[in-house]
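Below, in structure tokens: the form predicted alone, a single chain.
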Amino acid sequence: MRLGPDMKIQIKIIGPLMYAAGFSEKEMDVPAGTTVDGLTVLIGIPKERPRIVTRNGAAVSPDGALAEGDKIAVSPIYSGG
């Protein structure tokens, strides 16, 4: 099912989950309408992996939809001291 017209994102994984998704940082095009949860299935990111996203420097939901040009970037959750 298409959602809309292609839109390019610069998307970047960050630590292991660079494997997950066999890259490292790329440019994409990914239907309008997509989400972040859309977008990491897209990129082989189970739904289920304890992640953060960020949109242009900001957290951003799950349900957020992508607009042209955002620049996302994807990492696992840290925990430490």
Given for the second form:
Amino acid sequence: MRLGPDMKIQIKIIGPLMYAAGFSEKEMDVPAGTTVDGLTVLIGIPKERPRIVTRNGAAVSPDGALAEGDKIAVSPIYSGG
Amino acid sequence: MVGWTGYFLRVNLTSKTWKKEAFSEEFAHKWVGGRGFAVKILFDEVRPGIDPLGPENKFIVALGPIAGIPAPNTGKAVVAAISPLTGFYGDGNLGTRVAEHLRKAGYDALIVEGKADHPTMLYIEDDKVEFLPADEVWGQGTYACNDWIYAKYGKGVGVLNIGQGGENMARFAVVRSLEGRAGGRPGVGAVMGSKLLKAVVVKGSRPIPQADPAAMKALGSGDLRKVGQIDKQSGWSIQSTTGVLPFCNEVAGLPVRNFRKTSHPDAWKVDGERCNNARVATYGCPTCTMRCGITVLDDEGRESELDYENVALLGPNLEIFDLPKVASLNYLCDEYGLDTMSAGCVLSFYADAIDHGATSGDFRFGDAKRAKELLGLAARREGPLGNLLADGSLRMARAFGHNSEAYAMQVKGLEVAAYNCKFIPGQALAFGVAAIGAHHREAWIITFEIKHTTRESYGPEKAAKVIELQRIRGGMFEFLVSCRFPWIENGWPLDNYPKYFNTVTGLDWSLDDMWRVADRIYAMIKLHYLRQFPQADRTGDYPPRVWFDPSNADTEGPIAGKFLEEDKYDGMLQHYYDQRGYDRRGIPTKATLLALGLAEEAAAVEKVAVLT
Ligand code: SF4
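Structure of the form predicted in complex with the partner chain (previous: the form predicted alone):
All chains and molecules follow, beginning with the one already shown.
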């Protein structure tokens, strides 16, 4: 797939996944067309780590495409203590 | 019978007598232990209608066949009584060396009856039981009491104790063990206090009976190591439960301002990353290899052990976003022996009721200083305000009137744990049908709802998920008596638990056998409820009414304009009843009770209430 020019997204990494990514929150430029899974690989979270990704507070599927201005959060699958 | 000690220790504080009481193999196989034992003993021995804070109530410490055996993570005990907060069966679990010691002393449960004539500490060592004066520490908090006990007996003994909250019978007082936090949210600590029982100390020296001790040792210690390694890989215990706070904030599920709001821009100030950064020590239950307690210093330099529930409910829920101040409120709850969750909801309800003109007072959201004072008043039941707060949010609402019960965040009298279900229907159901009131321990389905279903759905799949988790979390882990965290947070396979059970007992049970016991226990708790409240109907399984209120909907964020729809919630509740074999009131039908082997208990209930 051809990826387009960069777009800005905000990303927040929740829980121990932030130690894999090396940061907990930042604004990032990602190529247009980047998927949710593509993003998690880009930030260094191994594919096999169970996770839930939300956009503006709602879950998004791994192949969902990101859009300019998205507020993305990547969290482990918590089970609520 | 192998795998159980086969005995209860029955202690009477009034007569200062005790006896070792055998139970049958049939009883063991039917109720297994922990919650199963407690629910049955209290049903058979405590008649409905008694004053939960009177001498007729009983305080139970119950263990299961794998409790205290080195395996993941078995240093837990169930404490139970008829609840002074909810009026029917109430319990909780906590990490404590009592689990191992009571079993090594030769008992699977302790039943405490009557009332002492002065503050008492019960000392149990194998076949010796002593009733010792505790006047010296009566009036002191749990930390000082614990130090006093350790100074007498050394740090290796098992300890359960109460603080001023329990002594003064605050209805949400817990039982504490410095070896592993607190348990018994629905006022089990108040029941100890009503009996003038300040502490229980246990030291056991015999081997715990097991079918194959060598095999269990190899299996259990190997698995403990593996669970520790898995946790290192996942990193879960770095932030432990506090990691979930930003997730709740992100998906509009955080309790903020008495659950009026679902997220807050300052929530990050008390999130898991900040908790871990502030860590000065790590704290864990006995035998645990994924120690999850994060100890930080509070604003007075005292060590305070945090988890998500207490941070969320004593922090954002009170609009306090200063971690040392939140830690200080948490420290005080632990010192006084008050449940942190109920305490957070009681204070937030009080501030909200003042805001809404239901009562007058000088407490406002964000006021940590006054919050500290109020906790002290509640723990000491000092003055009319202290007495009011100590009675919990439902009784407060009934005293205030002005429709404030709608935003008293409780179900069946037990305050809601730290998940704001303004628009998380399945989790609202999980709170509604939690056996003892709005506890998160039994079912937590938020990630499932958001990731695998539509949040808007009120369908049968959510009811099914709640039942699946109740069987595991509120059932198996509570009757085997073991910590659920290896499974829930680190994916430790569930089929390990029948393996431990079978190795210890020599039986050949499957997970399905476990679910049958779990269903029996859930039905029994409903029978307790019906026996106490014969007019009970399905509205007892409704969440706080404010979640149904359109005017309470968020005005921005992911669930803007959304609220729980009452008729749809009711439909989902009916799915739950249908799947469980309960009638329209939410009571198990006679056919369900018979299928679960509860004919005798059904007959007992039919003397005071109707079964269909
Ligand atoms: S995971 Fe936490 S609650 Fe469970 S046994 Fe370990 S320290 Fe205790």
